[in-house]
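The data below hold one chain only, encoded as C-alpha cells and taken in the form predicted on its own.
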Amino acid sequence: MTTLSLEVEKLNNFINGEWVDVSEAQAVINPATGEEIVQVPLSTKEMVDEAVAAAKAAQKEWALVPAPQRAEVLYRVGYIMKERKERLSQLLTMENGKVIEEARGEVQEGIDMAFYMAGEGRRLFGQTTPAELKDKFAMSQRAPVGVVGIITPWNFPIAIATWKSFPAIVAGNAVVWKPATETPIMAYELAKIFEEAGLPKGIINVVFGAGSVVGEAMVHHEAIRVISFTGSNDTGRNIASECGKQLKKVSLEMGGKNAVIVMDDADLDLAVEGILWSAFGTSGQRCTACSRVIVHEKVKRTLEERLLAAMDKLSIGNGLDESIKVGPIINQSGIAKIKQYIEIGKAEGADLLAGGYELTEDAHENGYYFAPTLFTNAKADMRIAQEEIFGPVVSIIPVASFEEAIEVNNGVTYGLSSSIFTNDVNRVFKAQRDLDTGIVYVNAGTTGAEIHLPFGGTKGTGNGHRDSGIQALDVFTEWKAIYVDYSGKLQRAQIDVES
C-alpha cells in the first residue's frame, strides 16, 4: 500500500494567478485513519471579493482570445493530469477514503472531460437561419456570461469541478471555485495544473472555506452571473431562492433514492454484480448509488441469497490497498446519520438482513467504516425507501409486475437515475419511456455515466440544467441573436414581408 505526502502543511487560495496565504485553518482527516494530512484556509467574504474581481478582470481579455486556442489550455490540461493520473487517484484516496480503483476512475473521467471539452473550443455551434426578409442574413451564437461561480461537493471533488470548470473556460468564462473543505487537495492540484499548463491569471480562483461564509458570499455577489451547485437539496433550495431575487443563472444538481429493477426473467447474477457496484461503491456516498432494489415477488428470495453471499465477500478498509473493495464514510457525522437511518428502518418494520452497525475494531479503529447493509421486505412508503441516507445501506422491495416495479420507481421526490435488468426487449423499452429519471441504465446499475452525455435528473434531484456533454455549455453561455441587413434600406420584420 503506497501512500503519498504533500510537500506542503497548510494550503493556499488561489487568487489571480497568485497563492495567497489564509490565517485561519482547520484539519483535513484522512477517513480512513483519523490522521490530518494537511490544513484547509477558512477564506472570509473580503477573499471572495478579491476572487471575483480578479475575475471579472481577467474575463474581458480572455473572451477575446478565439475559442480554438483557449481549448489548447483544457488539452495541456488534460495531458499533465494523465501524467500525473496515479498521484491524483492517491491523493484523492487519502482525502476522500474511495477505493483506488474509483479514484483512478474519476481522475480519468476529468481527463475525459479535458479533452471532450476543448474539443468544443472548434464547434460551441450556433446557428444559422433563412431571414424572412431579403438581402438579410440571420443567425445565433453563444456568448459567455461573465463570472461564474462553481460550488463542489466532497465525494467526487475532481470529476465534478472539470464538469464545470473545463465547460466554463471553454467558453469564454472566468470561475470562482469553492471545493468542498473536507476534499480540497484536488483542488489545490487541479489549479497547479490550470497554472502549469498557462491559464492566463484571474480565469481560475480557487477560495477555500464553509460554505456559510465563502458560499454564501458567492452567490451573494452581484458580478457572479452563474451558480453551479452540487450538493445537498436542502441547500440548494437556498441558493436556487437567493438566486432567483437576483435573477441570477442557477444550476443545481442534488440528491438521489435510486433504484435497480429486477424483473423475474432477469440474469440474476449479473444483477448481484450492478447492485454491488451500485450501492457499496464510494460506500454509498453518490448521488447515483443504488438505495433501492425493486424485485419481482418471484425471484426475491433467489436474489437475496446471492446478494448475502456476495456481499459477505467485500472487503472494508483503507482505500490505498488494492484489494479493498468498500472504503470508509467521510467523517463522523456520516456515521451518525446511517446509524439514524439503520434504527428508522427497523422501527418502520422492515426485515435487517445483513449490516447495520459502525466497525471499530482491528484495522477500523481510527477510521470511520460502517458495514454494507440490507434490508428487505421494505414498503415503498418508507423513510429508508424514501430519503436519502448517503451510505451503504440498501432496501430490497418487493413486487408483483413490472408495472408496479415502475410505479415503486417513480414514487420518490428524487429523479436521478434507474436501472433495469430483463431480457425482455418490450420491458426494455416501455421501461426507457417510463422511468422518470434523467439517467436510465438497461442491465447495468445506476452509475457509470460517461462525460459526452448530459447528466442531471428531474423533479427535486435538480432545476432542468446539465453537467456534462454538451448540455453543459447551455449553463455557462447566453444566446445571442444577430441579424444583418444588407439591403441599404430599413426593412421591418412581420411589417415589410410580401404577403
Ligand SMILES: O=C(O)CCC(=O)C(=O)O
Second form
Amino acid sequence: MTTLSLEVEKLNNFINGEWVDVSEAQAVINPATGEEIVQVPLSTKEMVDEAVAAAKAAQKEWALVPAPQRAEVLYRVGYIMKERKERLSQLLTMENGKVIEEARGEVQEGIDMAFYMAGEGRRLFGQTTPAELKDKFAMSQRAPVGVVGIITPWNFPIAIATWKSFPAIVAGNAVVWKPATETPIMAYELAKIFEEAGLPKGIINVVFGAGSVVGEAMVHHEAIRVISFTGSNDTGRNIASECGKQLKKVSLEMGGKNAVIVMDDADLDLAVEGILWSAFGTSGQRCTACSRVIVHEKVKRTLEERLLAAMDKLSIGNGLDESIKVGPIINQSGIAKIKQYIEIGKAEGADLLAGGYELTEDAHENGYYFAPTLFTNAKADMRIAQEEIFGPVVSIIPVASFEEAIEVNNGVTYGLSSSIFTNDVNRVFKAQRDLDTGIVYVNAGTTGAEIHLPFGGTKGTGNGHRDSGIQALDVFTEWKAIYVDYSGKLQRAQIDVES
Ligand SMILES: NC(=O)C1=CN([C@@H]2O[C@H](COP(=O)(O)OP(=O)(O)OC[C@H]3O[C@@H](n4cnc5c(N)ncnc54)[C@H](OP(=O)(O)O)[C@@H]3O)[C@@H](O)[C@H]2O)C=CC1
Ligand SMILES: O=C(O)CCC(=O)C(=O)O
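So that was the form predicted on its own. Now I'd like the form predicted together with the named molecule, please.
Let us now look at the entire complex, which starts with that chain.
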C-alpha cells in the first residue's frame, strides 16, 4: 500500500492566477486512518469578493478568445490529468476514502470530461432558421453568462468539479469555485493543472472555506450570474430561494432514494452483483446509490440469501489497499446519521438481516467505518425507504407485481436513478417509460453514469437542469437570437401582411 504526501502543509487559495495564503485553516482528515493530511484555508467573504473581481475582469477577454482556442486549454488539462492519474487517484482515496479502483474511475471521468468538453470548442452549436421577411437572416447562438459560481460536495471531489467547470470555461465564462472543506486536495491539484495548462489568470478561482461563509457569499454576490450546486437537499433549497430573490440562474443536483427493481424473471446472480456495487460501492455515499431493493415476492427469499452470501465476502478497510472493496464513511457526523437511521428502521419494524453497526476494532480503530447493512420487509412509506441515508444501508421492499414495483419506485420525493432487472422486453420498455427518474438502467445497478449523457433527476433531486452531457452547456450559456436584415430598408416584423 503506497501513501503519497503533499508537498505543502497548508493549501492556498488560487485567485487571479496567484496562490494566496489564508491565515485561518483547519485540518483535513483521512477518513480511513483518522490522520491529518493537510490544512485547508477558511476564507472570508472579502476573499470571495477578490475572486469575483478577478473573474469579472478576466472573463471579458476570455469571451473574445475563439472557442476552439479556449478548448485547447481543456485538451492540455485532459492530457496532464491523464499523466497524473495515479497520483490524483491516490490523493482522492486519502481525502475521501473511496477505494482506489473507484478513485481511478472518478479521475477518469474528469479526463473524459476534459476531452468531451474540449470537443465542444468546435461545436457550441446554435441554429440558423428561415426568417419571416425577405432578405433577412435569422440565427441563435450561445453566449457566456459571465462569472459563474460552482459549489461542490465531498463525495465526488474531482468528477463533479469537472462536470461544472469544463463546460463553463469552454463556453467563455470565468469560474469561482468553492470545494467541500472535507475534500480540498482535488481542487488544489486541479487548480495546479489549470495553471500548467496555460489557462489565463482569473478564469478559474478556487476559494476554500465553509459553506456558511464562502458559499453564502457567492450565492449573495450580485456579479455571480449562475450558481451550480451539488449537495444536500436543505442546502440546495436555501440556495435556490436566495437565487430566486435575486433572479439568479441556479442549477441544483441534490441526491436520490434510488431503487433496484428485481422481477421474478430476472437473472438473480446479475441482480445481486448490481445491488452489491450500487448499494455498498463508495460505502453508499453516492447520490445515485441504491438504497431500496424492490423485489417480486416470488424471488425475495432467494435474492436475500444470495445477497447475504455476497455481502459476507466484502472486505472493508483503507481503500488504498487494492484488495479492499468498501472504504470508510466520510466523517463522524456521517456515521452518526447512519446510526440514527438504523434505529429508525428497527423502530419502524423493518427486519435487520445484516450489519447495522459501526466497525471500531483493529484495522478500523482510527477511521470511520460502518458495516454493510441489509433491512428486509420494509414498507414503501417507512422513513428508511423514503429518506437519503448516504451510507451502506439498503432496504428490501417486497411487491406482488410489475405495476406495484413501478409505483413504489416512483413513490419518493426524489427522482435520480432507477434500475430494473428483468428478461422481459415488454417490461423493459414499459419501465424506461414509466420510471420517474432522470437515469434508468436495465440489467445494471443504479450507479455509473457516463459523462456524455445528461446527469440529474426529476422531482426533489433538482430543479430541471442537468450536469454533464451537452445539456450542461445550457446552465452556463444564455441563448441569443440574432436577426440580420440585408434588404437595405426598414422592414417591420410582426406586422400582419394581409392587413
Ligand atoms: N447529491 C449529492 O451528491 C450529495 C448529497 N449529500 C447529502 O447531504 C448530506 C450532508 O452532507 P454535506 O456535506 O453537509 O452537504 P452540504 O449540502 O452541506 O454540502 C455541499 C456543499 O455545499 C456547501 N455549503 C454548505 N452550506 C452552504 C451554504 N449555506 N451556502 C452555500 N454552500 C453551502 C458545502 O460546504 P462545506 O461542506 O465546505 O461547508 C459543500 O461544498 C449527506 O449526508 C447526503 O445526504 C452530500 C454530498 C453530496
Ligand atoms: O454514480 C454515478 O454515476 C455518479 C454519482 C455522483 O456523481 C454522485 O453521487 O454525486
